[in-house]
Each structure stands twice: as C-alpha cells, then as structure tokens.
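Single chain ahead, written as structure tokens, the form predicted on its own.
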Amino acid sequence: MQLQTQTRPKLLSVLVMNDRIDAASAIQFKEQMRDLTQNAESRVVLDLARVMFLDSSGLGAIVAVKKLLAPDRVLELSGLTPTVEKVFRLTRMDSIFTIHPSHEKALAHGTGG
C-alpha cells in the first residue's frame, strides 16, 4: 500500500496511490495510516481520487482510522470516484464522514476559503 503525505499547518494530507483498498490491502492500509497519523495535525484529509475499488474490508479500515483519530482529530475524505462514492452512499457512511468533491476543496475548506 502506497500512501503519499503532505503536512500543512493543522492538516495532514494523505493521498492513496493504489487503485483499490480491499481485503488484500486493508490491514496494511490501516496500519500505515495509524503510523502516519500518530502525531498528526488536527485535520487529516484522505484523498481517494486514485481509488477505483473499495470493498467492505477497505471501508472498515477507513472507519477504523476515523475511530483511531477520535475524539481529538477529524478524518475527512476527498476526491471519491463514482464507485467509491456509491459504497459510502449505500452504507450511509457519507453521513458519518465529511466528504469534499476534490482535494483542493478540502484544503481550501480548512482555510476558510
């Protein structure tokens, strides 16, 4: 699982470089996110723009990361592809997460722009 990070004031940006988060990669994803966010800023934005497939294991891993960060820090999502967005909508997880249409909008959201 390849994750690319960028730190900004009060924000850790994480880009998933893989095209899927599924049963084969979910545990590794969750462990890497735990390590990356251990001392993270108050906002963590997970950019899923490259993820074309997300199964229940992948969704569970993202929810687990959200729980790891709570209550002090927030996990936001950006750039969901139509397939991934559908998974969030069908499972009603879109009501649990703040989802931004693009990573740029997520970054601007935190600066009041």
The other form holds:
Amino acid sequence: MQLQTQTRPKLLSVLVMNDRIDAASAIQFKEQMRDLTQNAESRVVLDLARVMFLDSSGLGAIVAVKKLLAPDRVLELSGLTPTVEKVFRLTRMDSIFTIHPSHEKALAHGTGG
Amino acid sequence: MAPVADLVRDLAFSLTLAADTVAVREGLARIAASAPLAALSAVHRATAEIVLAEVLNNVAEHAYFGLPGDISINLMATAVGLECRIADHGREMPGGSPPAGTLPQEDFPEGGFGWHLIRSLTHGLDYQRKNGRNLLRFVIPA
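Previous: the form predicted on its own; requested now: the form predicted in complex with its partner chain:
Entire complex below, previous chain first.
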C-alpha cells in the first residue's frame, strides 16, 4: 500500500494512493496505518478520494484503525467515491465515522470553518 | 438477423481462478472487463464487483481457508440481471447454508459485513452441496 502523510498542528492527513483496499491488501493497510499514526495527536483524516473499490476486508481494516486510535484520537474520512460510499452506507458504518466530502472540507472543519 | 442463442452466448463469461485473494483481485479485473459486465450501467457494474469480491474472497478464506484450490465462475447477463454461478471444492458452508448476513452489533466491528452486502445486493440466492462441491447461485438485479 502507498500512503502519503501530511502533518499539521493536531492533525495528521493520510492519503491512500492505491485505487483499492481489498482482501489482498487489508492487513498491510492496517499495519501501515498503525505505524504511521503512532505519534498522531487528536485527529487523523484518511482521504479515500483515490480509492475506487473497498470490500468488507478493507472496511474492517478501516474500522480497526479507528479502534486502534480510540479513545484519545479520532479517525475521520474524506473523499468517498460512489462505490466506497455504497459499502459504508449498506453496512451502516457511515454512522460511526465523521465523513467529509473532501479533504479541503475536512481541514476547514478543524479550524471551525 | 442474429439468432437469440448468439446474443445470449455473447453475454456469458466463464473463468476459473486460484482460490487466493491476489488471484481474486486479478480475476475481478477480468470480470469487470467481460462482456456481461460491459453491458451493465456503471452503478450496476460496481454492485456486481462488490458482490463478486465478497463471494470469491469468502471461498478463498473460508471454504479453502488458505489451502490451494479452484473457483469456477459463470456469469450471464439476462433480462432479470446478472445471473451468477460460483462453484468450488472447499469445505461445506457451516450448518449447510449461507450465513444470514445480520450486521454485527459491537461498536467497532472488524468483520461480518460480507454476507450482509451479498444478501443486500442479490436476489434468488441458492446454495447446494453435492459430491464435495459447493454451488452458489444468485442474481444481481438489473
């Protein structure tokens, strides 16, 4: 998995560069996210704008990362593409995440904008 | 004028895959480019890819539980939608029938989504175990 990070005050952004998080890559994704977020402060925003496909294993891995970060830090999502959004909606996992329409919106959200 | 039989044949696709998650990923790419899926709308094609990913990865991870094996896939685009038949020689489904697909109730569920997705997105799900072979049939409605 190729993950690109940017650190801002109290915010770590992670952009997934791959076009899918699936059964073949879910464990690797989870392990890389655990390593990348070790020193993260309050918010981690995972940008899924480039991810065109997510299966139940990929979804489970994203939920696992949220669980790893809790309770002191929160995992938020941005840029869900239609197929990814559908998987979150059908499994009702859209209700446990703050989901921003875009990464820019996620950044603005944190500054009270 | 082309006979109807030719039209049906043009929209059918068969594929045999090794039962592992990397082969499933490659197989899904071939399925997405196949004639029956090319005939679908983008939304319907995405639905088919979600369902087939869940079904095929279940076979790899649960029926064969990581052991080598084959999965055979037959797809046909018909008036009712995409008719799918998936066969393997792995273990029988627990209890002899596919899981109900009830969503997990815990706060941070890391699994248990797959059958919910399959059941939400298909019609006419039918499972048979015969002569050491699992056969799962379902329709992804058009």
